[in-house]
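This document opens with one chain alone, in structure tokens, the form predicted alone.
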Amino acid sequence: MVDNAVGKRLLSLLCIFGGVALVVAALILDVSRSNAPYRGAFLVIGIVGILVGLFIFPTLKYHRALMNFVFLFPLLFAFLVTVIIPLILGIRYSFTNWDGIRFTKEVGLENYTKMFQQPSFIWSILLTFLFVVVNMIMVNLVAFLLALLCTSKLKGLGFFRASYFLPNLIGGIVLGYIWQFIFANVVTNITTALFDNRYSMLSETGTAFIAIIVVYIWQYAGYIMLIYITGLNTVPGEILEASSIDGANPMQTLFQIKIPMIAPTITICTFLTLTSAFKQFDVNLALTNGTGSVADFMGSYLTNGTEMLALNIYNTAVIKDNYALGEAKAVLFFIILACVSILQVYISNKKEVEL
């Protein structure tokens, strides 16, 4: 037993220290910029290494506390390298005049100050709440529907329910231009067969916002429709079988039975749509790029009509190559979206202890 141990501490030491050296030696040839094909296998090989001979030192303390972040490790740090770090030089950026690249000097609140002397940021912001709780509404509301038709007794629930999650697998620029397509040529036709007048809904702002929210819920309520279907399928059969022995209704059963008990559900449906749409971005760009005419907005005449808060963003750092002001703008939406989803909830949790 004893030489068993002393075996694999062995083992595992040579595994550690081998890894190690695999690893220095891989770093010092990208280092030394040497064209030794090599490189990459001995990285490879040596963090193996590294791992094996971790995972079978027989007498490590808090082994399978280090163990389990081993394996974490991988995600916590994509996460810190394409999250945290990249929101923190952010807020940085923001009090700079960085251009993308470099800064030269710190302007304090001057970003913060600019862009609320900016009619076309607010009124994407307004445009942006707007947009959000018109669909919070509509998605759920259309999704819940979808979930009750999908959990009946009809046949064929498998096609509707697959029918109805496709649009969500649909790219968000390639769905953008596809609506437009329809929009800009299979409606119009409808209009002039009808109507005799050739109407897109995409010419006037008002009719855009609102084809910028059909397409949006075409495309979302679908995945929506899952969860809520999940949420359905946990109700117990026996308390509805109880309810319907003792004479009720399917709207009271409905009522005070089903949407009592998937008040968690509700919760997490609420929350995924108040965070998607307030990110709301590729349809936005593809189906309108944000025009659309405002004729007096603040004093100003606006031509962003249909551009929302994300756009807004993209096309103040990208577009219009200001970057610092951009960051700005981000740090902002940042704040806004996570006062708002734990405010959302915060109050949902209440409503489903009132459940």
Contents of the next structure:
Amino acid sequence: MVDNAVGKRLLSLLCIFGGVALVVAALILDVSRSNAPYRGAFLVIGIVGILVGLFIFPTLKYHRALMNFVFLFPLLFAFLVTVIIPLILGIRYSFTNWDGIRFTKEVGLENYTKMFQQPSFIWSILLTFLFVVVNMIMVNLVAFLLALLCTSKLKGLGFFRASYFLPNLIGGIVLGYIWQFIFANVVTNITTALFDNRYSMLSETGTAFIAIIVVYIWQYAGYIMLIYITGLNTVPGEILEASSIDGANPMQTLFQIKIPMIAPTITICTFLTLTSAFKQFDVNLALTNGTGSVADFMGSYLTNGTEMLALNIYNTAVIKDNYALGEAKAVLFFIILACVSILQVYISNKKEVEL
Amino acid sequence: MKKRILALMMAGVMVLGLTACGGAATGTADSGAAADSGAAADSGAAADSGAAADSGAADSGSSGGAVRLLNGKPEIDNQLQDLAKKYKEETGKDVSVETIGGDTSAGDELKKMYQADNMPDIFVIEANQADTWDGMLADLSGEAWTNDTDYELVHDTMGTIGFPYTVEATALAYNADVLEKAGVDPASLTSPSAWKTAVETLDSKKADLGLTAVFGWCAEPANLGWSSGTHVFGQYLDAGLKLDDKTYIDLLNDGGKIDEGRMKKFAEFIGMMNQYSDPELLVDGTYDNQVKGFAEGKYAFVTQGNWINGTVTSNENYSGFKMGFAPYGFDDGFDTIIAGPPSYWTVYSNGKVDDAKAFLQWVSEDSAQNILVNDAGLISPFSDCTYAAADPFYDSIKSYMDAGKTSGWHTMLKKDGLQNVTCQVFADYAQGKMDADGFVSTMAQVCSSYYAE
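Return one more block: the form predicted together with its partner chain, after the form predicted alone shown previously.
Complete assembly follows, chain above in first position.
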């Protein structure tokens, strides 16, 4: 028994130290720019060795902690590789003149000061905030009304629910092109008749912005509607029954019973629409590609009238071939979204306590 | 005990899964490091990525020694595959062709390939991308094919770097049958006054000629910005100039300056196009409708290049009319069209340079030109090529080439992305938001502020 434990301990230590040695060797090979083909295998075998060693390590006291680590490792590793490392590299590149291939010098905060001197970028930020506010209100309003409709006693509810949700299943790019066609060929008939304007809504900055909002609501309201339906269905039947016995009319039931009862759902939906509107990219790209002119903004003529933040970042980096500046903008974007998310978590937690 | 074994097996499966993603992950981490030190240790990076490119080629399933070619024209992918087969047949060497196109630009994809140490040996670039790859492209000067063409890409520090694989032309494509019926001689369209008379004649006979409008000109910016912002804008830069005259592109690249006098004349010409264009197409049309309208004989002129030939001739309502190019005669005596290679094949200096050079030399020779010209429908940039392209624009282009009346594609040398701002000015002008003077001053402002960014 004793021998067994000692043997096991030895084996596990061997695995761990062997694994660590292999990982270190792989990293040294990588950093020293060796072209040995086996460095990847070293790293993987090393990690496997460490995990096996930890798994068979004979201990009772730390067993749980070790198992947690072993089983969390795949997730943590994937998160590290796909999120954390790119984030750190991205922040680092934002201080250089990186062009997507290499960088030749550190430029300090130049990219950060430069982006705030671009009227087009300021415009994109303001436009995005406007878009977020309008959408947060409109999507929730429309979705809530649809949800009320879809929890009433109409006939063919399943059909309506499915059809309102359907736009959400179509990808944003496809949606953008479909609507582009509609705006250029169908809506023009209406605008010609009403306003004597035969050009597509998309050709004028103001109307193009409205067009993006319309498409976005059409795409997203069905999804938010589903969440509201779930919320409305959780309102206990006995409360509704009691209120009806007390003589509450449908309006009173709605405003004084249903809406207060689904307050947490409203919080969730508000934040869902907030963050997704901030990240708006695909519909923007496919529908207008950010075009639209602004005659005079901060003293210059802008050509990116409908270009929102995410698209501005993409265009800066990929189209204008200025990857470092794009990175700096992306860092700002990250900070804004992080603030929103932290606020969301904070408020949601508080609400839950109240309930 | 059984449970133990089961647990171990589960862990084993998990670990296997991990190795799979771990393998990919090492690649990512590695390329990050490569980019980090790339600037500091160029030579180190060179050795490393060379070796990695080898293994990359082996990974992607092609045989070890194949020269990899990255093509940016999806429409000729099949013909390039045939080309590779033919090369294998004649020389016994392998070439593998990878195609990127459609909405993914080859330039972006190449950056990803570079970061992943997976560079092809021959890849496509546009002229203004050469600086991005400074120091990484092989010098091809002294190759035999350079004596047979005027169209190779020469870079200040890297030498001859670009192999021209096709010549494309852009100007105002015309429907020869319509012009003939209206009694307009396209060869006379070399001045604003001649254009004005011709356009007015055509416009007055629209009903007889079956025209919807004189011009099929579309200034829609979101999807056709490349047409107005790059090609039509390119006429301001090059129309009427000699092939190697870089006056206006040099002026533009010097902080985004424009020549206001020339721009004013250009603006007036565009104003005429706006006036006589199909209003259904002008502001919010699409490429498809533009080319379709031309193919169906609804427009006498269309603002595209010879790349529309396939779409035109395959249209079911195409009557078989002849076509050609007329110059943008916005000043007296402007009698040139823009012709040249819109993009080039370059050789990666850390790849298989010698094999790549041998392949390019072979491409410039007879059996390869046969495939490129007769099957792919390209126009050969090589003077010793004996094949006449099937392109319906070929006769017209060839006559300009033979007369030395071609101007350069210098619009490809402007700063990346400039077309996205200039196309908006064309769109506003088309909508009537500004007059010719407004067009000039706005153009001056957007160019200088774009270069200042």
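What you are looking at is a predicted structure, and each value in this text was computed from that prediction instead of being measured. Numbering follows the first chain given and starts at 1. Take the two forms, find the largest set of C-alpha atoms that superpose within 1.5 Å, and that set is the rigid core.
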Core-aligned C-alpha movement of G108 between the two forms, 2 Å or more: no
